[in-house]
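Taking the form predicted on its own, here's one chain by itself in structure tokens.
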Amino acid sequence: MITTINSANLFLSHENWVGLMPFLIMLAGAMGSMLLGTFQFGHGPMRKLPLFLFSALFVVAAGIWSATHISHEAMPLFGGMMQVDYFSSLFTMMLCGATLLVMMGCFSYLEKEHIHFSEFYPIIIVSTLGMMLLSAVTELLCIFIALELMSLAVYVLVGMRRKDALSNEASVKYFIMGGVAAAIFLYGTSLIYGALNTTKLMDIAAVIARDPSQLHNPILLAGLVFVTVAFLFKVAVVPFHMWTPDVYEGAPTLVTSYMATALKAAVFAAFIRIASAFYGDHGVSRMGGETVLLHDIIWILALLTMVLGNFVALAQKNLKRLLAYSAIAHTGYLLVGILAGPKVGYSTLVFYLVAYIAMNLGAFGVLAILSSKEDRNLTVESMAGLGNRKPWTAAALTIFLLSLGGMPPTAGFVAKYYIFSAAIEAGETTLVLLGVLTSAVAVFYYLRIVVNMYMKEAGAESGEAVVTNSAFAFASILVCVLLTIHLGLFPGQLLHAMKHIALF
């Protein structure tokens, strides 16, 4: 059978071009920054400033375009391969904001580490473009392409320290585990296609709506499980987390923050679309009255992720490894939002992601400022006396740590409160109680760092490294501080905006 391309799918109206513009802006930014990077702009630490400003301009432009052209009406593109809607626009703004904050922090950090290569900026823009596509594509093979576009760029970013064995090991390890996840995803996609004869999420939803018994098809269930496992690899859910601590420790600090926040948000965006296609208005929750296989799998993995992430973090002395296990634990809380379902859970999940991006980027931004060469001094003990030596930096880090621990009145507290409330409404009371207990454990290791900063004197391990020309870094940290406090005190406006997500 010869397959022909439907020319109607290639036609784009004016509205279609408007919807595609954020992706085209990022593509133009990647190509332009790649070309601009071949020019030499003087010498010294400011030689990359034109390239940084040029790249940041396109990231800001893509975010502003999405904010000013946001629409509640879904706009299918390319015959159902992609859909621009409120959901994708919201994630585009979130991802562009996270990328901009990372780039601001990286300007001085990369210079200090002697890894301020011109290719950093086009690579991070390409990775963000892949993340934006993940939130918008609605076909399994297109999701795979977006996933790999994002991942391949991140593999390179992890290995930016070309002469550092630890960074090289982290990059190779991440590449291998990412390849395994990609193979699992493709195999699951082939099983889904074999069961339903389509890979478009809209068609899958229509087939299942007509014949719900398809969800009991063992081939379809196997395919769905494989696809889910691939996503769980990407966001480091237990037991697919084994790569995370080593990769987070070996990667440059702000690349680690980019992986822990923007990458995680993009993967959850794609997973939400897939869950909605297969399970409709109830998602993987039990609100429909019928036990769903995927629900039970995610329930167990969410619990294991929260428990292992928090308890193993207790034993960590290296701050990047501690935050790596903390990130694993927060993934468990995000899975609770998936279990709560689209009616109540998805909006709170996205709110949690916004809060998590602010507080996690801020925490890693502070560590980047305090780090010595190759991040060698980032230990709990090295924070001793920081409250006296650098009071404003210590205060910012304290705010981020308290928010990560879920202490009021920060964004982390509000995010956990709403995601747990949504889960209780969906009948997940037992999991919520266990999640609250693990959150109490998390408070201990976050407060341990605060105690070291304010109640212990500086020792031999306490670093005095100060980043020069770090105005961009301090500005990004200040933005994160303001977001963390504002979302904790005044979450209503953002929560109201998030409620529309359930309608996509």
The other form holds:
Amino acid sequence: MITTINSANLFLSHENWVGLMPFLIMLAGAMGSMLLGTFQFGHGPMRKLPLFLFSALFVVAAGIWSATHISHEAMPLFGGMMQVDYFSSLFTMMLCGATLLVMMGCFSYLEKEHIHFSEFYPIIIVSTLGMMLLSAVTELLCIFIALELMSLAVYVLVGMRRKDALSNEASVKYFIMGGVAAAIFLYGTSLIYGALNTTKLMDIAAVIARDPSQLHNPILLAGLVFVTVAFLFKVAVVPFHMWTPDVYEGAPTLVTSYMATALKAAVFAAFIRIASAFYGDHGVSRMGGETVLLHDIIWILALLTMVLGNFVALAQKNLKRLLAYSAIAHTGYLLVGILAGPKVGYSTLVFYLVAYIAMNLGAFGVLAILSSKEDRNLTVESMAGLGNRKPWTAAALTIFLLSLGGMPPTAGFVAKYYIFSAAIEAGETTLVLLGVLTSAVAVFYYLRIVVNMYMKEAGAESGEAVVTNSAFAFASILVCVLLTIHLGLFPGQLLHAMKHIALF
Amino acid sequence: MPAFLTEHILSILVLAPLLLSLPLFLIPDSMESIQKIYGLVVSLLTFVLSLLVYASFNGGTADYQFVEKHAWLESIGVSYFMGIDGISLYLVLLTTFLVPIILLSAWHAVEKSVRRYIFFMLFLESTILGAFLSLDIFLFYVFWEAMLIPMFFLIGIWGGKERIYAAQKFLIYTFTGSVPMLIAIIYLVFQHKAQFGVYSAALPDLLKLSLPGGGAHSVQGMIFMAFALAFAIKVPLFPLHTWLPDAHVQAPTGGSVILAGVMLKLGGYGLMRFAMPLSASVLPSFAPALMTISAIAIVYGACLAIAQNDIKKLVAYSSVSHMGYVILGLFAMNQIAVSGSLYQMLNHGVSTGALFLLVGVLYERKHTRDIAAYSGLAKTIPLFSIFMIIITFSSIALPSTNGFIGEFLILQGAFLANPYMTAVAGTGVILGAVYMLWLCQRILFGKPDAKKSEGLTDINLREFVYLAPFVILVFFMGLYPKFFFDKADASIKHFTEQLSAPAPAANKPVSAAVTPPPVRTDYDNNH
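Having seen the form predicted on its own, please provide the structure of the form predicted in complex with the partner chain.
Zooming out: every chain and molecule, the one shown earlier first.
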């Protein structure tokens, strides 16, 4: 039955307010920065500074609040519509961190691309708020609202380069495809409601625990598959990836990395919650003894995603497209973590997400400072001779690429090792073998960029690479470099923190 | 030695080249010679450190020495676990010995980005030493993969015309080959959890596992194949050797020296340290095949070497042939042959390293490696020719040189195991003499041609300094092998005993000896 709004559900205790605080901070940040954006502070490039600092302050505050108030106790809110727990706090920190890095990296990039900064900052905060909610809500309709809050903001971010046809095309394409995905999600939700008479994940879990035969109910299964497809669409899993290369290429560089990292992390968080609600302790893994329908679907799609992502990336000349396909391939590795299940897989999945945020944001951050107007010059060839022209920038990009390719001793290697070893523990040896082989393919295209940077002389077109000098951008890249190396050498701490992930 | 140094000497040895190379980036480009001197000093310091290890190494035991163990990735049982025994000792010495020589040889040969060259060379040294000294299989894998990065840059930046192709081929080949090994490593770690309740990637722990043996299709057989593929590519064993000629020909002289001198040894070392002991019970079913392949590699490599017009290519194919002996000896699995294999690895490092340096000397002067471009060098540059002849003798295993001891021991030991394949392999000795002596005949003797010898100067003091140690080693190792076997024998004996233990159950008392005797719990968990 659908619970009518009950006044008892609306009462919030002190603890509830504490748990909600990060979300409220972000909301305040979004509104405040929107207001502040209407004022003008001087005319130079530093006129963005007050707004930037103001927005960054709120993002940092939300992250620190969840770090300091992290608790192993799950706290249901609004009668089970939402749940603040260790899992959501972890994601909130991760998302705030990623957002801060993107905002720092964008500081002078916005200037170069003539993007209205007074709109950019509020919108990115709204979108992050949506992502944070996505990791915390536990009711299908609330998930839909969070998903749309996030997506609508990202549609706008993608089209922020208003005079660039590619950017516009990307935005419209993403909007239309995203609309379809939203419709599929809603349809799935309605089927699930029709089968179980509830949309709360807690109740769904309870019903299925009472009566496991429900899992063979075709209506419920159809609903679940529809919902899953919507998620797979958002994280660009083959065959729902068609929009990705165009959108990633057309979007402003750092928005691309924001989509490839933060957005992906948030969607995975929501998907993990849904999978746990339906399949309990073992998720979609094989560890429960029998394989479930979703396991087989994800198994095949994970393989397709890894293979197609890596092989198509081989042929790319445009760097953003190349990284778009690489992002698709990485989604495949993340799906392997999903298949390894809650017991062994999810902690490694979250570790992978953190490592991926560091290396991917770093790589795109470097591209952002190297790009000329509208990213026209970002081709593999244009990197020729960069190792001599910009030794430090090139060294940073090399570290990110090696990490993306999974070479030790970087974060990317450890993350892959963890995720694959978890999958082997869960009995997915075949998939792991194929996955590791595709990652050997990946090394090839990442290295092609390195080859151009260090082993080829600068050509005619590569000479004029515009380098934006911005202390904030360099700082964000530096943070990513340090994180990439630190997680590669000392991953123990972070992984230990992940071990406490418990969902219900 | 002070206590701190004794306890951490292996870590210091591994990290010193990498960490001490970082200050290079503070020395401005205008002071290139200071950069070179600094790099040389660092590499010499590392060499001295390794000599310290050698001096205090106890040859009477097969146990790992200077053991260091710290928890690293506890959740999956990975530890920072280092130790040295009689097998790795000499390979470590070979590495630290070659690097200063390489830096000295590159003094003028490397013109662009000198600082980076020195950095990558020292980085490479660190990763190679790390691989030789790791006793944790995950740690080994980290070093094993990490060493591809500096080598990739060394070939790709300072190599010849086709350097990019060669660098990529080298990297893809070795990286892909390591994939099955990674899976096998993960599998072993989980097996340890299944059998003993805790994750562990430490080699002594993994040796206690009882894995289903039997034929090639058993678990042990699969594990052996996964490891052997990675190591066979590195060795490289026929027919997986095709990356080697490209890499060698395109690599700069220093790159070729370290590649042939040390990196190929990692393949043989990996077989000895990991692949063979971990799957001892299935080795008898693989040994005949591998000995056959090695015999083919010996003859095939030698035949290809005969046909080459390019000196460097000739030396590269001779490596395929020489490394074939190493594998032949290893799979004979008796004390004599395995001793020979270890010795042959060192010999090959010395003789092939020196040959590449000599080719580099010629190339620096004439910028060609075409055999036809040289003749009568004995008359025009006699000192060079003396070195060339001595190293040639070492390479073709003339008695009283080091090469003789190695090949003789291998053939003697292999004959006991598989006389037919040994007979085939024996012809490699003759073929080796054919290509090397023919090479000498063509470039050293014959009429000096005025046009061909234009611009040729004899070796200078710097070149003499870095070539002379090779000559000393050739005769020292050839005349007094006891010096080496004194500290290696116990470990080799232990290795062969491990292999002859038929069933995992009977394996236990032996592998108990592998564990560093009193487990030094004071090292654990204090990082």
